Every structure is written in C-alpha cells, then in structure tokens.
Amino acid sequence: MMEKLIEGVGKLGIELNATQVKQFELYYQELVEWNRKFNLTAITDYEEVQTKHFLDSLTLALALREEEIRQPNFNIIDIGTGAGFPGVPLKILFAEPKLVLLDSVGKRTAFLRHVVEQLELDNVEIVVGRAEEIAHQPRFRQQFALALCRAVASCATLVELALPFCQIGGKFIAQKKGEISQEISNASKAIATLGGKLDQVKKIEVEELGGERYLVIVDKIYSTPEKYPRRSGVPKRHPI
C-alpha cells in the first residue's frame, strides 16, 4: 500500500506512520471516483499519483524547518490548489499549521471539502475565488507564513498571485521544474515590486520524479503595495 510514496518519501528523509499512509490511501480513492464525474486531474494511475502528486507536493518539506512547522502561529495558504496539491499531502505530513485552499472552480472545492471530512483534517478553511481578488481581502492579505503554488505559470506571474497573501517574514514557494534560470532572472523585478527577495533555488533530486526539479523560495521582507495584486487575469497576460 502506496509502496512508491514511502519510498519515495524515505529518500526525502520522511517517515510515514500508519495512520498517514492509511489518509494517503484513502486520498487516492477519493480522487479517482470523483473524478469520474469532474475533471480533476489527468494523472489517475495508482502508482503516478504516488509520484507526481503525492511525493512531488511533500518535496516541499525539504524547504521548511521543524521548528517553524511548529510556531502556533505558523498557518499556510495553497493558490490555485486545484484537487489539493500540494496543501493537502503537506496538512497528512505536518497536522498542526492551519491551512486555506484557495481555488477558483467550485466543483474541485466541493470535492476538497468532501476529502478534507474523510481525511479528518482539522483546521482546515477552503475559499472559493481567484488570488487576484481575494489578496486584497483584509482577512488574507499578508496574513500568512507560507504561500504555496503549483500552478503552471511563469515565476513573475506567480509571484504577483503568492506575495500578497504572505506576511513579513513569511515565503513563497514555488515548484517549477526544467531549465528556470531565465525565467527566475525575468521575475526579479516582480520579486523586488511585490515585497520580496530571492531566497534560494533548491534542487530537488529525487529519481521517482524524473527531470530536473527546484524549489524557488522568496522571502517577504517588505509590505506589498496596495495595488497589486492586478485585476484577474492581468498577472499572467502582464507579468511585471
């Protein structure tokens, strides 16, 4: 039973008890018969999930420290998290942060709010809405310690969505994989624009995962000006 994650997971440097193996197992069942009725992803093989969603999201660990995991206030938002990657495998891994899923699609979150229930995860709030609007919602903006995003967009892009939601102090991370040396040189300027600073670049080498995989992680260091993020659209139409 999900033999390629804990294999996969153990070369990261993670163990998985019972009970999250067991959540990752029932995670995987939910998904495939949901997605018989809605589109939820195109990776429905039992061993690919393992890899591609599963390992790939829990790569994120390899960025974050135990002890920060472990501040009360630590809380995380995943932007565009379509079937919950990679903020649901992170909420298995670490239960305590709080975490909000944010996706534009009401039926992925309705398929979230079925699959947070039957994995018992607590604390978790699921927002209907694009990142562009709710970013200048008080109740999220720069509020969080941790802003994840999987979504497949340039990194100048990502950061117009990621940064407004983070508070001084927090990160963004985000997962690219291929060559990324242009594009992280081309969203500099939205990284200095938006609050931010390069952190690092990290290199994930995991084989299960095949190709070249980084973390890109910048951290807030300033307030984001009120005007960003832009309207919908316009981040990835315009990147800064």
Second form
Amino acid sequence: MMEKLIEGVGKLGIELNATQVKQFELYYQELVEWNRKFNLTAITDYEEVQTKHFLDSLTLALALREEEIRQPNFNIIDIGTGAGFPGVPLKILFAEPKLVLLDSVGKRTAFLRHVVEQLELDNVEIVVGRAEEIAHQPRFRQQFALALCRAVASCATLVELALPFCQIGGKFIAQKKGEISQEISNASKAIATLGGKLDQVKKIEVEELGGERYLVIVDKIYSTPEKYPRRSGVPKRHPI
Ligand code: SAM
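Having seen the form predicted alone, could you give me the form predicted in complex with S-adenosylmethionine?
The next block holds the full complex; its first chain is the one shown before.
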C-alpha cells in the first residue's frame, strides 16, 4: 500500500505510521470513486496520485517547523483546495492544527465533507465560497497562522486572495511549478500592498515529482488594508 508515497516522503525525512498509510489509501479510493461522478482531478492512476497529489502536498513540510505546527493555536487555511490539496495530506501528517478547507465549488466541498468523515479527521471546517468574499468575514479575516494555495492562480493574484486571511506574524505559502522568477517579481507590488514580505523561494528537489517545484513563502508583517481582496474576479483579471 502507498509504496511510492512512503518512498517519496522518506526522502523528505518523513515516516508515515500505519494509520496514516491507511488514511492515504482510503483517500485515494474515495477520490477515484467520486471522480466518476464529479470532475475532481485529471490524475487517477494509483502511483501518480501518490506522487503528484499526496507527495507534492507533503513537500510543504520542508517549510514548516514541527514545533511551530504543533503549537496549540496553530491553524491553517487551504484556499481553492479542490479535492483537498494540499490541506488534507498535511492534516493526515499533522493531526493537531485546525484546518479550514475553502473552495468555491459545492461539488468539491461535498467530496471533502465525505472524505473528512471517512478519514476521521478532527478539527476540519469546510467552507464553500470565494476567497474574495470569505476573506472579508471577521471570523476568517487575519485569523490564520498559515495560508496555503496550490495551483489556483499566478502569484500576484494569490497574494491578494491569501494574505488577508493571515494574522500578523503568520505566513502564506504558494506551491508553484516551472519558471517563476518573473511571476514573483510581478507579485512584489501586491505583496507589499497586502502587508506581506517575501521570505524565501524554496526549491523542491524530489526526483519522483520531476520538473522544477518551488514553495513561495511570504511573511505577513502588516495588517491588510480593508479594501482587499477586491470584488470576486478582480484579483485575477487585474492583479495589483
Ligand atoms: N488546490 C487544488 C490542487 O492543487 O489540486 C485544486 C486546484 S484547482 C486547479 C483550483 C481550485 O481553486 C478549484 O477547485 C476552484 O474551484 C478553486 N478556486 C479558484 N478560484 C477561487 C476563489 N477565488 N475562491 C475560492 N476557490 C477558488
């Protein structure tokens, strides 16, 4: 079971226990099953899901300190989580932090509710809505130690969607593929405007994943001005 994943995370210095391996196996089965009815992912091959979804999500562990993530108030929001990536694999790895999974598509969040129940994951809240709107609700605004985003938009857009959720002292990590230096320099104005500061761009070198992968890590250092994020669709159409 999950041999590719076990081998891959081993290279990240992570050892999965038997319960976690079973949870990943069940997650895979549910993903493939639900994918017959709903369009959740183009990747359904057993080995590919293990590497391109599960292992790729867990590379985030390279940017997180365990003692930080296990702090009692540590909480995470995954914005545009789709079928749960990267939030659900991270929750399987680290059980403690409270996790909010946010997506604008109800079919995906229905799948997430089912998976969270099947995998018996505690302290997970699933929210249906657009980041542009949810980020203005007091319960979510500037409340998170960590905001995550994989494969949702370009950096400048992502920063506007994600930094409003981060508390001061918290951070945003975007998972990115391919050539990104231009994209990052295009995001510098948005980062400063939203109250962030680029901490580092961490290159991920894991053979199983192929290609170039990066974690773009942005610290939240100032409060985000009230007007951000702008109306739904604007951060994407007209990035700052
Ligand atoms: N993060 C997942 C992954 O890496 O597999 C899903 C990526 S999928 C390409 C993008 C997801 O972001 C979709 O599920 C879409 O519904 C969601 N999304 C895009 N824009 C959003 C927004 N403004 N607010 C909330 N969800 C959004």
